[in-house]
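Form predicted on its own, single chain, as structure tokens, below.
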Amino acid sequence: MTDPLHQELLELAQEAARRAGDLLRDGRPADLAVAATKSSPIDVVTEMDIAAEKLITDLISTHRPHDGFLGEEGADTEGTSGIRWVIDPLDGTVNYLYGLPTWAVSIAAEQDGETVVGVVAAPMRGETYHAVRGGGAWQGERELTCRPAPPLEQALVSTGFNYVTEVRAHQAEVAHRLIPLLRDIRRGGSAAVDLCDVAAGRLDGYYERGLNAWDYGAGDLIAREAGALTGGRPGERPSRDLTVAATPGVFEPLQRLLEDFGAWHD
């Protein structure tokens, strides 16, 4: 049985994720991609992004307002309850800008520290995944079980790169590297999704450098939920210097690698 409180938690992330999904879908312009001025598609997304961090925060706020917020957009608030909700509001940005469907919203609600709900509404794949600690990660109705370990010549990972050039160009050379020694490489472009789909069994790996406890939140619970090992370098938690997420016989020869090539540090 579902703890009372994780359940109430999971319904209010689901209600506020499906509407700022609905948001973030509806209210983007079809041109804005191919917007006049250089400055007008970005300020646009940026203004979306803040308009459905303030949608999520105003909606649980008014059921739990002694909570607190960590939020991609600057929700910093500690609360009193020891409920915090870590939000990112629109993960995928470029792909949002230029109309591809790999974006998401990620609601993640921590008690004490602990992630103890995750949500990840894709609207434009027209698919919801949620995990509560202790009861397993599910696509709606659906339960999800990470995939088999193959070997690690078989297996398709994906990553992410940063926006900074020398960052990336670093990063490219890590990938460089990890290709020969994989099946092959993928570049989504959304953490919380590439999360969901290691949860879901359509990928058997993911690691990426420079995430924020947003961009993770909620998808390392599903990952995790759904059978996959997670974590950052060897012997710590997911962090800014790596997260990494694989089915297990994945994982461990993917993070040595990692640790090896340097993917932890710029």
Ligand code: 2AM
Given for the second form:
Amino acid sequence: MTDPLHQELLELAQEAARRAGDLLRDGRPADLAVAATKSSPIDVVTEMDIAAEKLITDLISTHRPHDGFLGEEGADTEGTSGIRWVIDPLDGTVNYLYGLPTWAVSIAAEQDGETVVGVVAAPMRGETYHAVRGGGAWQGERELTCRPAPPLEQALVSTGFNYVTEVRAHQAEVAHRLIPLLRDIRRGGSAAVDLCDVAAGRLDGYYERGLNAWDYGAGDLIAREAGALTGGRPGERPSRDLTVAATPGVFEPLQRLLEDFGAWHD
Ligand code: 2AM
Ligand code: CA
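Next up, the form predicted in complex with the ligand, please; the one we just looked at was the form predicted on its own.
What follows is the whole complex; the chain from before opens it.
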């Protein structure tokens, strides 16, 4: 039996993610990709980002005026209810700019600092993922289970690279050492979607350095509820230093290699 509070938070997160996803999909100018070499399209994306975050925080605070918020576009309030919403209105901004389908709205609800609800909507994939703590991970009506672990050399692992050139260069060195030890690497461009792909059994693992709480909040719960293990450096929780998620059996050796290869520092 789902806690009625968690059910309420889930339904609110799903409604907010659906509306923000529609806004982003329907409001994206058709010529955004063509104009991607100029500076103005960045502003259009930023405007869409801000509008989506406002839609989400307005909807939630209408229903739950005492909750706190942490959002990529600046929402940062404490609240008094013990519930805080952690929101990335548009995860995968570069994909959105170019017209690639892998972008998402990510909404997590924390209760006393623990994520209890996660929703990730990927409108161009026609997919919405959700999880409530202790209630499994779902894509619509379909319950998700991460893949059975292959040997590491057959694992398909996704990652991401930072926007800052020097940081990206070091991340490329880590990937350079990792690639011969795996089946292959993917670079999807949305941390939230990568984590859901681990949950859905479409990836064996995922890692990235430099994420913020809003990038991985919802996806981390969805991956864990699908049976994946998640963490940061060995013994730590996911953080800005490092976020790792993988099916058990791949997680441990992958996390160890990332530690050895220095994936947790710039
Ligand atoms: P974004 O699309 O919302 O910016 C891609 O590697 C993933 O990491 C995306 O989820 C992207 O979020 C995030 N990301 C990449 N570089 C980042 C940076 N320098 N700061 C914050 N988030 C970053
Ligand atoms: Ca993001």
